[in-house]
Amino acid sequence: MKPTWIGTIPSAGDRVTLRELTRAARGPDLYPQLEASLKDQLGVENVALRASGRDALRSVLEVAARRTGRREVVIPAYTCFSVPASAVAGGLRVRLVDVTQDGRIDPQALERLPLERAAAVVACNLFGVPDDLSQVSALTRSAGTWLVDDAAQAFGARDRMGPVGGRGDVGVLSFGRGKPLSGLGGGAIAWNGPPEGFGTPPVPEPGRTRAVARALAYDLALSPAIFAVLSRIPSIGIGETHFEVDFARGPIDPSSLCLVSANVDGALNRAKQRERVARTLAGRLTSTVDCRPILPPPGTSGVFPRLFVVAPDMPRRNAALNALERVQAGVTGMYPTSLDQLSELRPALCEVGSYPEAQKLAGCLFTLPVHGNLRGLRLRAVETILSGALGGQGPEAPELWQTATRV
């Protein structure tokens, strides 16, 4: 019996549950709650919310740069291309360091680096594993050089020196569709001592009713028949990465607000089911395919918005994607480049140097959804796929790799 996929599965993304949304639409006081939660579970003494983790870093890196004297940040050489989009919006140039293949700052690289011309130094914290920052820290300290400990992936992950987001001289959130704590927008500054010049906006009165109905809409769109027809509309633009340099910014909006104050609480708990789910299929695809899923190192924790996998090459990740494709399973490749071949930026970039881990982790990345819904007959199938495509012992299931790569 040939199998049938019936719509496609997000890649990423929780949905609100009833309790958040009873908690959007009556609780009380929500900002006072949010400031507190925030400060407990960063750790930190003062929080200011944006517009988006676009704005809540560009003006972070707008004041170190003023603060500083200085015009340069350094940006891990692959990341979301929101991060150097927020350095240009700021007036800032970027200089690029090479990352490990786990995608975290290489510190051999950083110390090459002239960081004493750099305001800032931004870790990412990428696929919701904490960067070590340890040695990134101290060559920062001793350049004088803020260290932006950038959470937006990784709200929930701690390491030994604390949660990220409150690690660095200041931290930064995004609040967006599919990270690890969603209010489908908004962001923060997170940072201890005295008020920084942050140009906080006013937090403004929260926007109930929108919030519930953002909410209901959000949860519909996820239904795998809804986004089945959404995933097909080009003008929506799924799954598609951009640098856009031309953002809102100001206060968060207030419906954000609202579902973010009502999801805080329970961005942990969510951040633990993610990882069950996750370190289960690392199980599975170790033990039957040839690829590498990153994983926190031990003494670490991290909260997972997908399953991030390294193929061990370009062709054969692209092979497996183009014969995931029939599946529907959220398997994803993610942003498609390292930043020094993204052209967009060229203008910005301090010097263009070669970058191979960076350029060779953007070829071989895949990623895999973790909020539950690839299980069963559709799982089997991605395991197939992926054997055959990467090479290992995948399940005997040839059937399926005949039926999911059928043109």
Ligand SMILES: Cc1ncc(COP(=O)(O)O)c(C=O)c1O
Given for the second form:
Amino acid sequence: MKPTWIGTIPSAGDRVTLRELTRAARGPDLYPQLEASLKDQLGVENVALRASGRDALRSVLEVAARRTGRREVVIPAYTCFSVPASAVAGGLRVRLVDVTQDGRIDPQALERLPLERAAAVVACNLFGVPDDLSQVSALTRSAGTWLVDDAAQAFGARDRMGPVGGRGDVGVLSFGRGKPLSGLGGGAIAWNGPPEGFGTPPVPEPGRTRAVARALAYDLALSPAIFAVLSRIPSIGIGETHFEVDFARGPIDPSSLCLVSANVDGALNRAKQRERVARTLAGRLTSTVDCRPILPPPGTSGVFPRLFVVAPDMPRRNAALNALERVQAGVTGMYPTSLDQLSELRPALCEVGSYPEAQKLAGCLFTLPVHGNLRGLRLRAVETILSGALGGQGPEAPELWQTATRV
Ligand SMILES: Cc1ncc(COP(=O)(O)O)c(C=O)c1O
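Switching conditions: you have the form predicted alone, so give me the form predicted together with the ligand.
Every component of the complex follows; first up is the chain already shown.
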């Protein structure tokens, strides 16, 4: 039987729309509008653009270290490798804290750490879900430690303390690919009060022609036929997570400035569309498959860069991912290890403790795309494979299973 699906669906990423392209090419006053919009949406007085989220975080942590006279940073033991890489690039040592089963900083674990030695605690708001900072901020405040509200994955999310990125002593944004607010690169620091010495590189003139060319190339790359080719070229490294400390420092790329300015006002609408898809997928999965989608708790709102799901255990998660490779449906694992297992980070760790929840997440998480292209027969094949591999009341479709596993 012939495969019923063509090409590879990307795991994340929204297309740049015609409206955004037109704004990038011709919209007036791009930077002033971006600055005003970020300040308004985050509820902050100051914004400084940087080359990337890593560069923004590095700069924040360096200043926190100078101001507090301390050289440690507390980082969740399960997060993007870019977070500890930023700390190491800033010359700091890393102390890990275990997370809850949903990937939030565990306040009880944080309470046991010598916070008086930490310049900062970084809350990562993983998966577009706001971390509950009420207990965390009480602990950092009494220890004189900075609380960094990292909104790289969660721009647009909020809880009763306010918008993610605007709740701590300082916020960090990333405009990288697949982020809730994307400029295909770039990042920002957001804070209230006087200039903190983060260093504000000059804002470049928007690079409009290159922005349009990059956006068109990106849209093309997201189409399943092209993505199928790109994802098979190892040197491109799509979906890989690296620990890299030699990243570019300084101003945002002119074309990224242009794209993020064009995208900022549509970010919330796109988040709403992704949320609709994610909640529908989560509802379908929980009724047929033994798994636990990570959703924002009641009273908070998330932004769903993808749908993040926890499998019952690692062998079954891996079996599901292996079987799903044949369907090319954009279902992937996440960061492959907890940070205590990351050998490149070892020399910078203050100590290696035990982080059972972080390790469980590394072994059990998988993600589904929420850009809307996973649907129809391919979605049913995904459900069938997941219920076969993870257990549950899967759709009764043996012939679909055969198709799914034969391709
Ligand atoms: C939580 C978090 N913080 C910071 C970063 C770094 O952002 P960038 O990729 O723009 O350097 C990332 C990147 O994915 C991230 O997920």
